[in-house]
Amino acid sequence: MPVSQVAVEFGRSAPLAAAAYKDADRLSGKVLVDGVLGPPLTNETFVVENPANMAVVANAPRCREADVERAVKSAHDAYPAWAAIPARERGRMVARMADLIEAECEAIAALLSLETGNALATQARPEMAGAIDMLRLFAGLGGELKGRTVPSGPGILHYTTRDPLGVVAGIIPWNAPVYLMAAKMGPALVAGNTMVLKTAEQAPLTVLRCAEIARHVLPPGVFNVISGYGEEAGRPLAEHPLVRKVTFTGSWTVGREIAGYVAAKLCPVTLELGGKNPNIIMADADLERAIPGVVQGMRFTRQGQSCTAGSRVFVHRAVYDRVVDGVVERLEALRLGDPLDEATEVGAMISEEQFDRCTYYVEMARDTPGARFLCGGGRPDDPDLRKGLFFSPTLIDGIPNDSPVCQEEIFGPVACVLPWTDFDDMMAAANDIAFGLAATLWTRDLSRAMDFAENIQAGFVQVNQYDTPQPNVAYGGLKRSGLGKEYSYESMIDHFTTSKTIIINRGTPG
């Protein structure tokens, strides 16, 4: 979209939009390899659209094996010198990168809203703040990259070290691209690895902008960013013989394929693969907290596009009507609109593919006998939103727990509410799912809270809150939700370093 047309399309948000479009145009068609922001080897591109109005904002390179090879070689060549830098110094460089990104935070947040459709006020700014916090967390942990000494016999020194792995491949999705960039490159780089990051095709620009900033601090080749489709760029990146670690966030179907790609070379892999998470309300819950907790937990202000979204809401029959009425009242008050408008709380879905997926499940629910749409169910009525991929926050009851609507990850603003009376039966239903990422219980009963925590099949469990995963909180799931943990000191040690055991025998004195 020409910048001259931005004011017509965006009204009050025109200055921010104009700046974001200008940034998008400058980054269009580029990758960052060996410290250089420039054209790729490929001549093919794909379009990046603004989900709020479907305007083309940029073209992104459709990288294939040649660009993957170039990026991996750059990271491999940079690795020995980077790994030799003391860990605390590597941490200081990553901290400096966080400072530089923070200085450009508002402009980057606007670009993030432009390409993802996420609202600036409720999502893009908080994501930027979280990403900066994540980088600073790992930057400060450089001094903790240490092994241990092991008691042994006289004249024997037995110790372990924690060493980097080499080139790390990061593959990230579109729903929180900057936060996930930070969560992967922060620990990887501080631990002494170099990285090639493949962005999501729907949202490559903001990550590329952050990499452009990082090149002013990091040596060339330490952090490289390419774009492209999964089979054409992600697969050759994961399979590359010089890549010694893969960290992936996305769907479980693709994650399973990634695991297969790396199996032949016995490459370690971290997978975060989504969820279909229970949000459970007991009869004794503090409803003043639990009702907004349903809205927050479902991530409605991110259009439900979150792995931890509490999309199965189990509510005790004793408080069912009060909870449903309170949630519906809050959902109907949410303001959908231009993501760059300060008043907007809910933006647009990322792509037509995702919008159609959401519609498919909603229509399936509509065809389910006994189903009731308590609110939402499709596009909003506002004619000003018809150009974009806006979907009203949707709450449905009367859907059985074994329905695909309750069993499969929709990744949209659609939640099902399920009444219950027996705790054990409810817990069995909550666990009757292929995923096991997140779960929350609202109660004043400590005994029930402990029963829940001990028996729920999920890797990220909360009681009386439904917050998003935070820096330094170990995060990861069970079953189809993935392998390994992220966001914490332990994840850096476990997933971005390898342990070496060293035993030195003094031998015969003299």
Given for the second form:
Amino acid sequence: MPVSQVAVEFGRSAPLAAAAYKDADRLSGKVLVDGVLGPPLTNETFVVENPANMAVVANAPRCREADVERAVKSAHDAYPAWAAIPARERGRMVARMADLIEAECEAIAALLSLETGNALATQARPEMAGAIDMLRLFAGLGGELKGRTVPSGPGILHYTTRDPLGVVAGIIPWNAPVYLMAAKMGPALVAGNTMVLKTAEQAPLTVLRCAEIARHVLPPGVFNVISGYGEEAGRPLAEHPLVRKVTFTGSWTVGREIAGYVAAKLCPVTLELGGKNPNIIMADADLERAIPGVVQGMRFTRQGQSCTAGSRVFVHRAVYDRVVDGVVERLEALRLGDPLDEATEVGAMISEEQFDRCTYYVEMARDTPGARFLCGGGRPDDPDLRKGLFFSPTLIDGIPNDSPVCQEEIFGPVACVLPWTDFDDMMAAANDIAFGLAATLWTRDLSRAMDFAENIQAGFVQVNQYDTPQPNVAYGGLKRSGLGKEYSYESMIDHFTTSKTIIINRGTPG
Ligand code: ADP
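What's the form predicted in complex with adenosine-5'-diphosphate (ADP) like, now that we've got the form predicted on its own?
Time for the whole complex; same chain goes first.
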């Protein structure tokens, strides 16, 4: 959209939008390789749209093998010198990067809002704060890259070291791009690796902006950012022989493919994949907290576009009506609108593809005998929202647990409520799913809380809260939800370093 049209389109958020469009225009058509923000080798591009009004925000390079090759070579060339820098010094550079990003945080958050459709107040700004916090966590952990000594006997020095792996490939989705950038590049770089990050085709700009800032602190080649489609750029990146580690966040279907590519060259991989997560309310729960916990847990203010979303809400029959009424009241009060408006709580879905996917499952629910739409179910009535990909927060019940609506990841603002009476039956239903990412239980009964924690099949388990995974919370799933953990000290040690065993035998003294 020409910047002159922005005022008409955006009303009171116009100045913010105009600045973000300008920033997007400046980044348009560029990648960051070898410390230079510039044109790629490819001359093909794809369009990045603002999902709130379908305006063109920028054109992003459609990188293929040649650009992958150039970025990996740059990361490979930068690796020996970067790995030789003392770890705490690398950490200080990442901390400095976090400071520089923080200094421009408001403008970057507006750009993030523009390309993702996420509301500035409830999503984009908190995401920036979370990403900065994540970078600072890892920046401070450089001194913790310690090995061990092993008591092997007199005259023998037996120890292990934690060493970097080399070039790491990061492949990220669009739903929390800056947070995921930080979760991957923070530990990778502090541990002494260099990186090539491929952004998601729907949201390549904000990560590129952060990389542009990082360029002021990091040596050229240490952190490279390219854009492109999965098969054309992501695949050759994952398969590249010089890439010694792949960290991926995205769908389970693509995660499985990536695991296949890297298996062929025996390279470690971390996969953070989908979820269809139970949010369980017991009869004795504090409903003052559990009811807002359903809204927060489902990430309705991110249009439900989160793998952690609590999309299967199991509610005890004794409190069923109160919970459902309370959740519906809150969902109907949520303000959908211009993502850059401070008053907006819910923005637009990322793409038509995602919108159609959501519609597909909602139609399937409509065709399910006994299904009840408790609220939402499609586009909101407000004519101002017709231009964008807005979808009303939707709550459905009467759907059997084995329906695809309850079993498959919709990745939109649609939650199913399932009533229950027997704890063991409910737990069996909660576990009767191919995913195992997150789970929450609301109760005052410590014994039940422990039963739940011990038996639920999920990698991220909470009681009496449904928070987003924070920095320093080891996060990752079981079953189809992935392999390995991220966001924590363990993730840096286990997934971004390798260990070496060294035995020095002094021999006979003298
Ligand atoms: P989503 O459904 O959230 O868009 P995807 O799993 O499709 O998630 O995409 C997540 C990331 O994986 C994106 O950066 C995308 O370009 C990339 N990707 C998609 N397909 C492949 C593939 N075959 N190989 C490597 N990367 C891929």
